[in-house]
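Shown next as structure tokens: one chain only, the form predicted on its own.
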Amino acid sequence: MTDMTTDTLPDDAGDETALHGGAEERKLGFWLTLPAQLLVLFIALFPILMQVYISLTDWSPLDGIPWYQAYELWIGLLNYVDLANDPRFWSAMWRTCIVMAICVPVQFFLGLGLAILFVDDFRGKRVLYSTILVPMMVVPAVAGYMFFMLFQSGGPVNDILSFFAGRPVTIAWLSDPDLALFATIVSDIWQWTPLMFLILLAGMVSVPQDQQMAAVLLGASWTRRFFTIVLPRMKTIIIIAIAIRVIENFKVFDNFYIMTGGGPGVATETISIYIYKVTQQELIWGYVAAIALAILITLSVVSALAIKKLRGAQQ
């Protein structure tokens, strides 16, 4: 007689025991992860809720009362119609797109350029390396403060340019309106084409290896096999930073406000730098706010179209 010591279980029983395991431990994953989900929810949240309701309010700390009763004061949108009709605003958000029109593509183009000459191994490669990043690890402010002193009427700028000129050169770059702009424009180009030229430098070194060697054999020229084989798979890269440098250029502030605090008169006030004044300056918080949130939607609008255009690349 034969002793059954086991009992073999069905294979049904077997699958509905560990599908109710699984459900089980994401259960408990769930519950164990809730406090961080609620307080990851609760910072991402509260400050955009926050800036909603101050600006449909005219609330200002010199009212004398708390922000939680800012409703005392509730306008609705009249601050977003002031936004429509502010001149000024409009004024420093073209500064901005200008901005970003000339150093969005200097910095692109400056740092594909690195990235071709750095792609293949030379002498002194890592010692220029590290040169080029330099710019990139500077604090903003001491960038500005640099350029500042470089661009004074007797700095060393108008200096190199009287070597040449064969005469004192004694150009008022920093009180000159029309000037102005140009030089906190370079010291933006200065400072951050090192990090255009570190993301594309990642792209172009993960293209396939093999594929330009097969082109090699097959005789086609670099120019070719770059516009072909290298440029198409590095679009998903080429996105990212120029995505990353049109949404950095819209809070430029450190470099120009102390280049120039904006001036001379306005004529180098970003939106940051305006931002900046009718906060610290008039102390208008909630027309502030309805600013903030203006700007907010406005880069959430860019960043979705980099999203589409990102998952276009990919497909």
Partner chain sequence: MQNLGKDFGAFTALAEMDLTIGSGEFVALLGPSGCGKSTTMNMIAGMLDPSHGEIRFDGRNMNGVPMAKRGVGFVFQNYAIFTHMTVRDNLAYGLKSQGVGRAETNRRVGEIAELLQLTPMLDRKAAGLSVNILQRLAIGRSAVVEPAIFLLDEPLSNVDAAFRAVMRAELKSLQRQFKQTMVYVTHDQLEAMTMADRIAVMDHGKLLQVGTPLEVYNHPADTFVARFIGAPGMNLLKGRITGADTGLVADLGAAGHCPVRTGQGGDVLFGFRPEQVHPDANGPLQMIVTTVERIGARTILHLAAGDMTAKAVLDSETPVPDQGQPFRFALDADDVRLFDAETERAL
The other form holds:
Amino acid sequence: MTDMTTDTLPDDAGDETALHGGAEERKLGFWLTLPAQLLVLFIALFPILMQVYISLTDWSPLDGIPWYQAYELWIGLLNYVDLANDPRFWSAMWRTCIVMAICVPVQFFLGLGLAILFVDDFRGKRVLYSTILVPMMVVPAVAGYMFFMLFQSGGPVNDILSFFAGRPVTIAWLSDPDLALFATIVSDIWQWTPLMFLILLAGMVSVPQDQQMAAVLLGASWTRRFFTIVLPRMKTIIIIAIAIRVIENFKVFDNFYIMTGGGPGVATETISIYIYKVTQQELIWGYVAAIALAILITLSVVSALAIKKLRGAQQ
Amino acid sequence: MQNLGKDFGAFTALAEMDLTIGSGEFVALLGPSGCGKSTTMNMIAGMLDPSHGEIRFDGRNMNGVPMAKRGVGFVFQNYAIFTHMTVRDNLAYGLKSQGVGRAETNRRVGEIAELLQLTPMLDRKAAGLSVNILQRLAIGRSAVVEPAIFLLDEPLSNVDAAFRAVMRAELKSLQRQFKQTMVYVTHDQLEAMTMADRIAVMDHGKLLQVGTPLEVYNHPADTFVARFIGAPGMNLLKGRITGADTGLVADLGAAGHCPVRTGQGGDVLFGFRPEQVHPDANGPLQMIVTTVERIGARTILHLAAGDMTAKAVLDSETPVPDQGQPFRFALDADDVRLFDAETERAL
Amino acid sequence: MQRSLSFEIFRYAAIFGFLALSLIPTIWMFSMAFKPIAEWQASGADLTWWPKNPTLDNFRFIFGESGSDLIVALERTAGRPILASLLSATFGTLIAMAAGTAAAYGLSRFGAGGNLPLALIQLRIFPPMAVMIPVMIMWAFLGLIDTWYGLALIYGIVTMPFSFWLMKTFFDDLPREIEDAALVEGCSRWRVFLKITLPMMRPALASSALFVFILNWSDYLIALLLTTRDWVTIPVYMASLSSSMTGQLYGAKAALGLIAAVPPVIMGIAIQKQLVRGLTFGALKE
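Moving from the form predicted on its own to the form predicted together with its partner chain:
Starting with the chain above, the whole complex follows.
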């Protein structure tokens, strides 16, 4: 059913050019890739140069001068100095990491557990499989509104808790700093556990059956087979699944912002919400550019290293 | 280990089947794909439950015994080596799974590695090893836990044709070394003929014949076995047995008449091996050559007479008629096999 | 492999237990969407889990018919935001598919654009928030703020990594022999691509396009930054469904949420088999 390709990571180009090197083909290849190249340049190179420039100024769209004249407000590296000393930035960073550190493992283990339950055939598998996938296909913003309703103090979550507690429960989930973070994390786990499940199941199904059979015939218990054959064989897929969720979790915005607006106070302010607020509410775009660049550079380095390492591990 | 008796059957995949395999015997389950041989094998291993009948190891009923507890060694089609582990870890896997102590495990792994000449590569990753080493490793991995019986599922089907002869020889010598009971599933009659002590020929979920390679070759129980064993298979011509003055004669229509030893009057299928055709200008049989196939040491003649076709395998030195020319030949009466035209069973 | 009865029981118990929790939010939204005002305003002990008097009032309300008990009338109905979402997501998908497919073919067949795979993965890794300042400035300069086409353009770029990677894995799987045969018969490369390759890739194109559409349709942040009034999309518009008199219009939000949630769920289930491929950038194919 599934087939795990070894060329998981980009390593193309070079050798293939040599194989199909006609002049006509090179020309066609060039024209075919041109639009994509231009769009990448349009969204990457130009904006990044612009961002570098603005980040060295104190420019704001309210200043009344166009961005290209921002040099009038030149402040050098001051934005970066501010950034290093901005407690709100660092706390947003820290919070994002905490969210990641809770969401990703919970999603992973739930997804893995479900994948184990779905790996062999049983009655109703297809329907149940599709049903489990539903949350990840709900628009995240809509999920945010859904959880906003669920966690109202007179809402259904408290209703269920009241049922079990046997007395009315009126927890103000979204206005207590700790509980609000908990509620947003729940919404993230709800939405993205199916994704982990989907990927991990596909990886688990691709573990060769005969190797598992061989292990069983050699007397391996279920757990031994799982830990010595299944999991090691899924290594690449596990890394990919976790990487995807770490990346997406780092960007998390929609459901958090809709549920709490980053509040109460800054209790659920993730890095994206923080940047959004500085952009929209405080409007100091020179500073935003500095934050954005710092993040871009960090992510580029980290992701390049990770991809290199992953590719190395595969060979 | 004394006798492995099994008589079982699974709905369509396998009808009633009785087979006893002696200790230390190398038995090949031979048949075309879909004949039920893999089903049989999987039931011995416990991957499938028989729908009726039972499998006994040494008289002990194995039905319901989980595969891990059967003591069955299994060599998979592509060997199912744990490529993410070292050769040593592969060999030790079974012992560790069964909770054998470290010292004992090391000793037995060392022994088996020595026996299979795997010692130099014990600490190599199993990925990327050559196929004959993989085969030895697969056998060693199962052998180290001393299974009661070894099952091999077409292990040579992914091997290059050129290399198969080497692998066959190696496998056979390993089996002798271990004095291990082995059941070998294959669709390749050559593999079965060259390696097995006994061959069980199967088709459509039925066991058709069990016997030594020579028995199966020389005395096929029915026309399926006759055609399936040998390359090319046995020729079968429609004929009629009639009594003549000198004895019984098979009337083969356009091909002529041929004396036979036994048989009552009536319709038969007249079988003879292509290798047993003797060119003879005065021979009793004559067919037209349709194709001459020269394959080095031997020449294969494709023959036809009326709506019947046959093949003859001759020494390449033997002069042969051209295409379209008649070819006269004789057969030893001892080499002729007769089959009932209705039941296709040997007479 | 045989499984014991107790495992089967455990399996169903665990799956249904998980589903019971995981379906609550969806079911709740569904139920809210069909509740009359009295029911969706209820809280605490008065909460009803299933509408006692199911009604389509909420749907009528967001489309401007205020025949219900709601005193407020909407300043802006949901029609326009739905149109905005549809237009921007559809055209964004077209842009992403056109550029992504062409580039994927160029790379897969001619080895052109060897920098693209990594560049596009990196593009995907960056939080959109971190490039939005220049984008907002550029979009303002180009007059693209608060237009559906401006939104479509950025959607097209943001989701191109997915269309590119999906189509690349599909092209890689496509045997070259078929195309080579046409080439031998004297068709030009370009003609082969248009007349032979693309028609053969129709199922792949369809599932990739649906996948990309879901992503575009699901956006919130970009629309929040690049639209202000005329072309706000559904999720952005949903925030405005509250009034000073009645507070949050839960019923209306649920109704619109349902409208927004149903298409991607159906599409997602339709392309289930390709989801893994899309989400893992083709690392896992099903």
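Positions refer to the first chain, counted from 1. Owing to the predicted nature of the structure, the values given are computational and were not obtained by experimental measurement. Basically, rigid core = biggest C-alpha set you can superpose within 1.5 Å across the two forms.
A.B. asks: So, superposing on the core, is the move of Thr33 at the CA at least 2 angstroms between these two forms?
C.D. replies: Comparing forms between these two forms, the Thr33 CA shifts at least 2 Å.
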